Amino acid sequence: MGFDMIHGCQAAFRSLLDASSYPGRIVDLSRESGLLDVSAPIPRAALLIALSLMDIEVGYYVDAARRAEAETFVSRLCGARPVPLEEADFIFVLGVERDLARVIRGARGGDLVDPHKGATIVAEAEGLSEPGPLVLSGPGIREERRVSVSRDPGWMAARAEKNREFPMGVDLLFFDSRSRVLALPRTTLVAEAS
C-alpha cells in the first residue's frame, strides 16, 4: 500500500496541528512518511510537511546541500515556488550542520498590520525526545513542558531576538530522522533548565 496524497496529507496536517496545539509535544510522522515511496533529495519528513502545509500560493527557500535540487522537487511536487530566504512563508532548513541561527535572523517577522505573515521555519534535528533541558511554557502548555532538540542551541537566541515583539515573529517545527515532529509557535518561551 503506497502513499494516498488526500488521507496521507490529511493525518499528517491533523498531527501538525496538534503539535502546534501542544507546544513540545512530539508528534510522530513516521507512517505517513514511512509510505511516501520516493527518492527524495530531502527527509521524507521535510517532504510530508511541506506536501501538507504547501500550495502554488507560497514561496519557500531551502537552505541545504542540494538546494537546486530540493526546490526543483519541492516545486515539482508542491506547485510552491522558490523564493529569497527574506521573502519565504516557509523555509526549509535541511542539515543538523546549517545554521539555523543565520536563517531565523534572515526570514521575515510579519509586521504589525501583518504579523500572520512571518515565516514557518522547518527545521532539521539529530533528535527530539521528552523530557529535556529546555523548558517552554506559553498558550498550549498547562504549567511548563520539559524537551530536548539535539542541535547547535544558537537557535534559541537568534529565535529570542526575532520573536521578543510579539504578534510578531516566527514559527518553528522541528523534525528528525525518525519522522518526529516538535512545534514551537511564535507564542511559546523557551529557557534552558538551571
Second form
Amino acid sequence: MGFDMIHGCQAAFRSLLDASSYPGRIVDLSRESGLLDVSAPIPRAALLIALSLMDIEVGYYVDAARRAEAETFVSRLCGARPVPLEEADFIFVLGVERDLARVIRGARGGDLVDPHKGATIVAEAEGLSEPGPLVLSGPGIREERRVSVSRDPGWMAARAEKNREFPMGVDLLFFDSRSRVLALPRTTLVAEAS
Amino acid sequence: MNSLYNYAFFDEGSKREIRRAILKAVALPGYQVPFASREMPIARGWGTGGLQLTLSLVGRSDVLKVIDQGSDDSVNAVNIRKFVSGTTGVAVTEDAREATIIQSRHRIPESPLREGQVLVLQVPLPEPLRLIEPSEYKTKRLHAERDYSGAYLVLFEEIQRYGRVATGADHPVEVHGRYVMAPSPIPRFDNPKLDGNPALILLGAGREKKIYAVPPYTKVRSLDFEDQPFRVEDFGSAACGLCGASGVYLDELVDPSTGSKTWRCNDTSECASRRRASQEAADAS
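Got the form predicted on its own; any chance of the form predicted in complex with the partner chain too?
The next block holds the full complex; its first chain is the one shown before.
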C-alpha cells in the first residue's frame, strides 16, 4: 500500500509535534517515510516533512549539491515556492557536508513583533542517538536530556548566536538516513558535556 | 463515521496551516501565533479555536475527551465530541487518564496529566492586555517590548477596589520568563497546574485567530505582587456532597426552596469515578 496523504501526514505531524514538545526525544518517521517513492532526489524524511507542512503558502530554500533538481521536485510535489535563503519559511540542508552554520546565520530569525516568522531549518545528520555528548535543557525537558548529533559541530555556535535574543531565532529539525528526527526549537539550550 | 466529509472535516491545506502555527507556538511558549481561523459549523466564540486545533491534531489512534466547564455532558462538550468523532471515527472517553487529546472549555482536569497527552483549551480572549489596550497593533508591540505594566495595573486596581486580586478566571500568567499569557478562563485554582505540566497544552482562539502553547515542563508563574501573593480559590472545609472529595474545585448549589447550600465536584467524570470506586469497595466488603 502506498503513502496516505491524510493519515501519513497526520502521523508525521504528530511525531514532529512530539519531538518539538519534548526536545531531545528522537522520533521515528520510518513507518510513514518508508511508504514514499524511493526515486525522490531528496531524503525520505525531508520529503515527508515537506509533504506534511508545506504548500503554496510556504517559501522554502534548499541547500544541497543537487539543488535545482530538489527544488523542481519539491515545488511540483507540494506547490511551495523556492525563495532566497533569508526569505524562507522552511530551509532544507541536504548532505552532512553542507555548511549548516552559514545557513543558520543567513536564515530569517523573525523580529520582536513577529518572532513566529523565524525559519524552520530541516538539516541532515549522519546519525542521531540518545544518550550523547550534547546536554539539552529548556521547555519540554524536565531536567536535562543528552543526545548525539553526528555532524560537523559548527552549527552549535551559529545556532547559539542566532537564538541569542529570545523570542527571535530559528527552529531546527535534524533527520538521519533512518528517518529519525530530533527537534531543537529555539528555546532549547545546547551545551557540550564536560 | 460520516464519510461525506473530509477526514476531520478540514481540507488538508487548512490542517497544514494550523499545524505550522502549532509548531511555532511550541517553539515560542506563551506567544500568540496568528492563523487563518476557518469557518466552522459552530459559531465563533463556542470553541472554534479549540476545535480547529483538535481537528488538526487528531488521528486514528487517538482517544478524545471533551469537557465543558468540568462536565463531559453539557451541550458544548457533547456537540464538539460528536462532531469530531463523527468526522473521524476516533474513540471517545470521559476518563482523562485514557485520553490522548483532551479538549476543554474553562477547566484543567483534576487528575494529573501525563507525558504524551495534549490538552486543548478553548480561548475567548487570548490577549491579556486587551482590557487596557484595544489596538492589536499596539498590544503586539507591548509584547515585543515586554511591557506588561498594564497587566499589573489591572491587578493593582482590583486590589485598590476590593482589597484583593479579584480575577474570577483567566488570571494572567508569565510563561518561560518572557510572555504574559491569558490562560483561558480557567479558575485560579487551575493556574498552578500549568506550571511544569508533563503534557503539552495548546490554546486556540477561533474568533481572535490566535494559537499559543505551553510546552511540557515549562515555567508558568501567575502574576502577583510581593505583598499580595497569588492565591487559588479557597473552599474551606467544604466537600463534594456526592463523592465527599475536598481539595478539588467545587460548584456551590443552592436549593431554591430551602436556601440551603450544597457542594458538588466541578469535574464530573472524576466525581463519578470516585463514586464508582467507593461503590466497588463497598460491594467487595
